[in-house]
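The chain below stands alone and is given in structure tokens; this is the form predicted on its own.
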Amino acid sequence: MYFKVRPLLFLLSAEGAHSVAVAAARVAQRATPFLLDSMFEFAHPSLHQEILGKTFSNPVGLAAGFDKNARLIPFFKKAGCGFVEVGSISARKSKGNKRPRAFRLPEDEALINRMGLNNAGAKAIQPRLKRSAGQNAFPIGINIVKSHDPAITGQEAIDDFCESFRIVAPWADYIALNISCPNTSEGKTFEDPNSLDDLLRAIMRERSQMTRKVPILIKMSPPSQSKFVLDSFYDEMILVSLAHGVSGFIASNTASDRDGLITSPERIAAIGKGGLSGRPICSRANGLVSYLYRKTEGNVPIIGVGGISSAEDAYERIKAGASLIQLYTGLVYQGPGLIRSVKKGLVRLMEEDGHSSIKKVVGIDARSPRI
């Protein structure tokens, strides 16, 4: 069905089409829950895992950015996701950047966005999270970020992060810290090891005062395609994160470069700045997952995201070391049916390779001497 309506959606701007899709999903999750079950239902015991103290019925989740304001959790549960990650959510609400701010690159099956972290703010979103919290076998991750105000820097930026954490963490099955988004006047992020150390010290202090110690995950940016080097930049972040007791990593965020695109340079120049997602970042996100898995010796879970648009992509990411995977740009080009397709394909690929559980597949390529 999606492929019949996609040409109409693609007549709209990328953001306009997303708004229409969100509106349709909100109607569907209220009016046709049983129809959604029949359309998207697929479950298999080999996909079950226990991670971060929660049961994941399958490893296929929704990436942050699609459901910024936590309005579509019931829809993606019915659509067959094993979990969702909402946000990014900031302490202060934000309208984001001026439009246009999202662009499709069909030749590359990619998106470029400079949305500007538009969201309703932690206090406004919190009641929706509270209603959805505690669902059995359907974990909800919450992605938080510094408010979109370039003037917020230094200790004020840390305090801003902590404010969001205090508001939403009680309702999260995990918190993802979006440290790789440059929304300060100097364009810096919390990926600087010293800044990350300061942030994690403050976040862990906040967490220590909670009754339930919610898992903390760090979302990293991908390596540059032209400089596919995983070196001390990542090593220091890993060491700092683990020293503070971080529970895992998410790899990766969008890319700021434009390497490896088929789309014409003129079109790219006309679009301007923004984060690149989709197929062009698939291989480097995969490489970062493998690197993280080896560096952590497989002792913490990794969520793989970036350019996954098929069961084969998901299987490769899991073999590289991802316990879970997330979809976003693939949903734009293929629709929600991709969720079921990936799950069915994972079961088929595991059976072909003689594996009875997804847990046995995680990291098998990263452990191989040839990687």
Ligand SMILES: Cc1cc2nc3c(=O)[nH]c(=O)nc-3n(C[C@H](O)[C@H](O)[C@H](O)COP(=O)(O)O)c2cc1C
The other form holds:
Amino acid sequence: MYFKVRPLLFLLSAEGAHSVAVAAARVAQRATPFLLDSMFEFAHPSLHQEILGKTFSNPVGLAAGFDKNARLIPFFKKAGCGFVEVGSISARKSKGNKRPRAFRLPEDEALINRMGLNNAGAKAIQPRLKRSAGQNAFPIGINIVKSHDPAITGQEAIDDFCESFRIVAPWADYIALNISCPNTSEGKTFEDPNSLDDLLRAIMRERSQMTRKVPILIKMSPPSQSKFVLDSFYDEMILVSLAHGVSGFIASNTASDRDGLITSPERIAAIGKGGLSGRPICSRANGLVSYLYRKTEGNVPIIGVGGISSAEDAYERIKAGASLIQLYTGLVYQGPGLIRSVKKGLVRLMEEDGHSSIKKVVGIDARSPRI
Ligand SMILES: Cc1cc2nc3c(=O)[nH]c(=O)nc-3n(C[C@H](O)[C@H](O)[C@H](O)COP(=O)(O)O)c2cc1C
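Now show the form predicted together with this ligand, given that the preceding structure was the form predicted on its own.
Everything in the complex follows now, all chains and molecules, and the chain you saw is the first one.
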């Protein structure tokens, strides 16, 4: 069905198509919930896991950025996701950058975006988070970020992050700290070991005053494809995170570079700045997952994201060390049916390899790194 409407959607700008898809999903989740069930139904016990103190019925989740204002949680639950990550949400609302700010690169099955953290702000989104919280076997991660305003720096930036945390943390099954947004001049303020140390000290202080100790995950940038160095920078980031009691990592965000593209350099130059996602970042996101898994000795869960567009990609990411995986660009090119096909394919691939549970697959390839 998606492939029939895709040519029409792709006549629109990338953001226009996203708005139409979101509107259709909102109508569908209200008007036709039973139809959605029958379209996307697929469950299998081998996909179940207990992670971060929660039950995940399957490892396939929605990546941050698709549902920034937490409006589509029922749709993605019906579409068969095992969890969703909403956001990024900031303390102050933001309109984001000027349009156009999202671009398709069909030859590469990729996107470039510089949305600029458009979201309605933590206070406005909080009531929806409250309504969706605590669902059985459907964890909801909430991704938070510093408000998009270059004037907010230093201690003010930490306070800004903490404000979002206080507003949304009570309703989250995990909190993702987006310290790696490449779309704003100040979006990576905390992607440096010293700044991350300061941020985590403040966030953990906030958390210690709450009755529930919500798990905190750090969302990292991918290594650049041409250098592909996984070096002391990542080691320090991991050390600082673990020293503060971080519960896991998300690898990875979009890439700032333009490595490995088929799309013409002229078209890329015309697009300008933005984070690259989709197929071109697949292998390096995989490499980062494997690196994180080895460095943490498999002791904390990793969410693998970046360029996953098939069950084979998802299986590879899980074998590299991801306990869970997320989709974004793959959904733009293949539609929500991808969620079911990844789950079905994972069960088939596990059966072929003689594995009875996804848990047994996590990290089995991480000890023989290809990077
Ligand atoms: C249009 C767009 C908006 C995004 N917005 C966010 C965001 O607000 N916060 C965030 O942490 N990641 C955001 N991301 C990054 C995705 O969550 C994901 O990490 C990245 O796209 C790699 O996965 P993919 O190749 O499957 O798309 C965004 C990605 C895209 C394409």
